[in-house]
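As a starting point, one isolated chain is supplied in structure tokens, in the form predicted on its own.
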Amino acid sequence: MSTPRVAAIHDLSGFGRCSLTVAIPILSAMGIQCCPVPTAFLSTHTGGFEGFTFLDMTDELPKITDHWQSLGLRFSAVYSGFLGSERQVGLVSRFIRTFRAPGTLVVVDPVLGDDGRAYRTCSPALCAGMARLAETADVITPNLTEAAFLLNRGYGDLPRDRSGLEDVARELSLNGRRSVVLTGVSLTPGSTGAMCFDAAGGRITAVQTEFVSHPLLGTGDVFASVLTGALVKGAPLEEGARQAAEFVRQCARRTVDQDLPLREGVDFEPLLGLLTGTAP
């Protein structure tokens, strides 16, 4: 493929920057064709909105898989995020099995919750299913809440010091079988970033940047999308995480400076030009 191609399996929210409305423009800006596979259509995302619509796209997933297989499509990466139901876990797993080939990167962002709580659409069955799906990934990008769910541990029981977070990243790697980018990690006051376990060499590194002290929605989707794009274009894991963290920082700073409503997400569109030259 002259232009890398990524299958992005996420929900589509009509308003509020998250999921596919983040992944499509970010990957496109990075010179990658983004092929969306919507798991659900919502009128808005679920953070800060009431009365949102929710159209379950579960029945479409096997049809998309079969049609794309019949076309002989190939992908540089498969990148999954929010799932609308536990039933979708098996269908996304089938999609990955169908399109995984030598060199195909599988990134699973296990979208389950934040701040120690599950999202309102995430049932216990979906949480368990997401853990199974993550076992198929080459790279996972959980935040601390999602890490606790994946490890079946209490959110408050996770360590916050560097040594303890390195142990969490190792544990999430399934004995080194997959790379881990654990997000929302703060090692010093006023900083935030990620703890990275690179399965290629077993090396653990930390990426830190300025913490913008303001609640923001959608930063995880921005981070995971930039990281996926950087990895597809050949960046090492640590460098991809660094690019993602820095872009999130700049978007967060712009959003706060403009005093935009929390539920609208981060104002990233005017900064997409920063991504056009990233990675090899």
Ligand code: PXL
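The term rigid core refers to the most C-alpha atoms you can superpose between the two forms while keeping them within 1.5 Å. Numbering follows the first chain given and starts at 1. Predicted model only: the values in this text are computed from it and were never measured. What changes on going to the form predicted in complex with this ligand:
Once both forms are fitted on their core, the CA shift for G234 between the two forms remains under 2 Å. Taking the rigid core as fixed, one finds a CA shift for S70 smaller than 2 Å between the two forms.
Once the rigid core is overlaid between the two forms, T53 does not reach a Cα shift of 2 Å, moving by less than that.
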Second form
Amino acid sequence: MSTPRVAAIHDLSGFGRCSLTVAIPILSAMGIQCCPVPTAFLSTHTGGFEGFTFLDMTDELPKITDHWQSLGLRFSAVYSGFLGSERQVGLVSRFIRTFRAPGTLVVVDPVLGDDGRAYRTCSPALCAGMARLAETADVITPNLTEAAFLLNRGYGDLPRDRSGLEDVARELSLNGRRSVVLTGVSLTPGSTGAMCFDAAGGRITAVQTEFVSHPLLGTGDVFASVLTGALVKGAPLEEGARQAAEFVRQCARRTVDQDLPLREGVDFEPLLGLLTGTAP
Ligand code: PXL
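For comparison with the form predicted on its own, kindly provide the form predicted in complex with this ligand.
Up next: the whole complex, starting with the chain shown before.
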């Protein structure tokens, strides 16, 4: 089998383990070629560091799209995350339209915020645009904050019980047209995980693992990257979500056990062997 190829459209934050600095090693470890499309270059991510630099790459996106199209590149998946400007919504849509072929998986992680608040660079216009972009996806991976933005509802108004969360996942599926993996869902004290709606079959399942710590920066990116890799390799949605939740749990546990600074992201590098299948 040839090596699958994924186009990963996220920011590149030099320090702090999120977005592309997570997606590239994780997809590589899973045996997938990751082709990055940086939406912005930052010195650090925006959560917990002051004075970060921010280079907007919006004008590069159509040029990259055109060049890759001229090369006739094909992708098993297009996987998008943090966007650098509202204008990127239309440009990422164009990228998806250009490279979507039968069998191409489109994963949109609608990175907008956490704990009921938008990230510093996510304007209301970007939130609205992200909802439009997410409509074109095969799979979306919002946390509860992002689900509230996508549904135009208050974060505090979203239900937290199992049947209410099943309804939220169903509502996010747009009448079953797209799969949903709602993250940061805790069904019992001491656990966390995801509520999954699988558009192939319409089944809703919950995946739960041990809750370690919150906030832990970049865990959403680690989760969505492992899920994307698993789906590209043919796993059903629930199995991909289970693999992603378990890897995040192990990374979080290692980070907390070593008392590492949480704003630096999870200490995933020593655990990449779990994804290559070469762990001791
Ligand atoms: O992990 C989400 C994320 C991605 N990219 C940037 C961020 C954050 C969260 O703070 O700041 C730049």
